[in-house]
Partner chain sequence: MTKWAMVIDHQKCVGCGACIISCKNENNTPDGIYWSYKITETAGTFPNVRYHYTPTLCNHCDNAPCVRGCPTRAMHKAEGGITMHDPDKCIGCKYCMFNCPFGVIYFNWRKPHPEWHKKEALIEGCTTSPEEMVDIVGGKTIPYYNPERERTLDGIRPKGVVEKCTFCDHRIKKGLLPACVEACPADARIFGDLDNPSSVVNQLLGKYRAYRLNEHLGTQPKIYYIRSFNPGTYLQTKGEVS
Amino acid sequence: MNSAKKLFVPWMAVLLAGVGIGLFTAIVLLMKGHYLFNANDVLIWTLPLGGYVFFALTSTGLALVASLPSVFGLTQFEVLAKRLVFLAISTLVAAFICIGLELGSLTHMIYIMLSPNLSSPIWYMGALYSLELLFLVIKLWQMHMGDWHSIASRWLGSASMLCGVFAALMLGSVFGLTEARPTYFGPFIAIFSLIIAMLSGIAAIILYMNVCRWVSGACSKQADAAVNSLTRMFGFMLGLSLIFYVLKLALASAYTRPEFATAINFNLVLFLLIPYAMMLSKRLRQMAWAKTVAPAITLVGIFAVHMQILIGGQIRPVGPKAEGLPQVLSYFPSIWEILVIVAAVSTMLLLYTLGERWLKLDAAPE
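Now give the single chain's structure, the form predicted alone.
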């Protein structure tokens, strides 16, 4: 605990510096516009959107795991429920930072919300994630006040779960409806998004609990049984995600050149295969270092998968704008795109740190 207290001030200084850099980045972007990103008429979705997809789906996964005790009666996860709800809120805030700065202005987000296009999955996605955030904040407040099992509390758990499920499906549909882009098109990517969301959420809470215990000695040992159950579920979701990822590559190969033999896809499968192989071992599933390394590798791999899909669907120009352009475009994020991710991660970790210190996240119903 003494080492944790010594680390608290420098850790907070690092996070506040990150948030300060984020505020500076936001001001510059709002003044100078979207051209600071390495985007063009063909490649319009860049690193901040990849960050949004990653954080939004991870938040959905955390919210789904948080709903297990209140919606499905799995009481062994009650000891994690309050922390899961708080982590889902913080991660969703990071997602909103990414999408707000990707759009170039927070007013664009407000405009989208206030001018509904009922045939647009983008509008439904934004509305559902906003509702999910609202329900999660109210749910957290009720838990903080000791209300765990009232009808309103259960209703909020169900509502946030449903919003998360349909928001993840809508996020996948945003890409799945772009018929001109074979990498995105089709209903499969919406289902794939929901599975990746669940995997991301489980990986995030297992990683968080192990890091929290290692760094600060906090995070109740009463949660060990719940974390061990999630570790077994983590192995299952890794296997399921691998199957769906390979199926996605196989389906894509039916109407575009095979991509599953490229080095990048090999590396991505490897990122998911390594933790899957680790979780197959009962001995490794019980070791703290393995329960830290495996979800960390998984989250890095999932982010890489999101970016591979996001950029892979845009680098081959199509239509009139393809004239004069090479057959395949190259992409590397600009410094401003990287700073958007720094801002989102710093804000998310700052919220994690403050919540862990002040919100009694180990609380559980008696």
Contents of the next structure:
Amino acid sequence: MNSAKKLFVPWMAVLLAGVGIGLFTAIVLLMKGHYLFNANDVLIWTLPLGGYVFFALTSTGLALVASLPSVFGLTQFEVLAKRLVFLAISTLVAAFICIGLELGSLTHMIYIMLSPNLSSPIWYMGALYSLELLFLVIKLWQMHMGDWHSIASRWLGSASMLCGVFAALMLGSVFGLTEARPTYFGPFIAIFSLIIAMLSGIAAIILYMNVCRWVSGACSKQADAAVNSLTRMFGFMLGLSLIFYVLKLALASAYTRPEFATAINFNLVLFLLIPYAMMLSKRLRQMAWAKTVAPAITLVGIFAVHMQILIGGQIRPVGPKAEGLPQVLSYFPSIWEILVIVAAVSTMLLLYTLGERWLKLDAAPE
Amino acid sequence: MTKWAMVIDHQKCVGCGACIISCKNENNTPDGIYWSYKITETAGTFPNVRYHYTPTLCNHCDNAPCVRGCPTRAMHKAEGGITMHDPDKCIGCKYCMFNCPFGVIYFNWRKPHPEWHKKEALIEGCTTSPEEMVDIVGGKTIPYYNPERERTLDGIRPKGVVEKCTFCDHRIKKGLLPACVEACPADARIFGDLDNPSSVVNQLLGKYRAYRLNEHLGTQPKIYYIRSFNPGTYLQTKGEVS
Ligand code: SF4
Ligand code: SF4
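For the form predicted in complex with the partner chain instead of the form predicted alone, what are the coordinates?
Expanding to the full complex; the earlier chain stays at the top.
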């Protein structure tokens, strides 16, 4: 506890510096423009968008696990529910920061409400994630007030779960509905997104609980049983995600163009395979270090998979945009893109830290 | 109902790029943004090689994926089947660029025409600065500014939104042909109404077998390509086995 107290001030200073850098980045981007990104008219969406996909889907996963007790009656997860809802909110805020700084014109955002396009997956995704944020905040408030089992609270649980499921499916559809890009595979990618969302959510909460315990000795011991059940579920979701990822690679190499199935794609399998192998062992499943390392590798892997899918679909110039460019473009993020991620991660961790300190996240129904 | 379309005759096109330049002048497009452009390809194995030049522009697809996906309806279908864009509603998400299978939408990554905002004289004590030049000529941002473009769209689109070909809707409304069609010295671009059975466009489509780009995607493009330029000949032969 003491070391946690000693660390608190420097940790907060680092996070506040990150948030400050984020504000500065936002101002520079809005004033100067997105030429500061290593994007161009061929490679349109880059690291900030990858960050958005990662945080948004992780938030969905956290919210889905949070809804297990209220929607499916899995009461063993009630001890984690409040923390999960809070983490889902903070992670979604990080996603909104990434997408906000990716957009060219924030002032025109009002037209999302005034002139909605009901055939656009982006519109549905935006609407569903905004609704989800609202539901999650109300749910957190209810839990904070000690209302766990009222009808309104159950209703909210179901509503935020449905929002999460459809938001993840819509996020996948943003890619899946682009006939113009051969590697985004229609409906497949929407289902893949939902599975990856669940995997990221479970990995994030297991990692969080272990780090929280390690850093501050906080995060109630009562949650141990719940975390152990989640660890088994984690192994199962890793297996399922592996199957889907390999299926995606098979689709890429067999049904579209063989050259899309690059070595990078196959290397990324390792990020799921190694933690999967670790979680197969009962002994490792009970060891704190393994329960920290496996979800950490998974989250890094998931982020890499998102980036690979995102960039892989755009590196070949389409039509006249191929003029004067190589057949395949290469990409490395600019410092401004990295700063967007720094801003998102700092804000998210700042919220985590403040929430952990002030919001009694261990609370559970009597 | 009018449905505007264009036929591009490969046999007449000499690849001079006049369409590209006239479009830039007409629509005040910044450096690096081409509403009208080209695909150039070399095919074959040396020494048996050939060269293809395909002029491109927005296909004003009937079933336009850019329109379907735009979250704010900034990209929309307008009179005559033209795919139009409203910069005021555009949030700069770039999803239309992602969705367009023809690669004809561009993003304003920076303040347009940055070179004309410079305050330093080109040659100190001798020439004006670019910004002074714009002031003297009375252009907006660029000295060769075409105010006609403002009739239906921002004359110059701001940073942070996309832009693309509008079939020169501001000219069509005045009974004029699109600038690229007007400028083509070989009359390789033929413009007209697909819904008028006797339009020249329909006459040509009746006479020649046409193809459209990425037809298999079902977007119903309205730019048709006919004939191919090949003045060469070859000795009559049945080929060989070995
Ligand atoms: S060519 Fe591209 S921009 Fe033009 S209508 Fe078709 S999809 Fe839209
Ligand atoms: S960039 Fe603008 S026009 Fe294109 S999809 Fe987004 S909001 Fe619509």
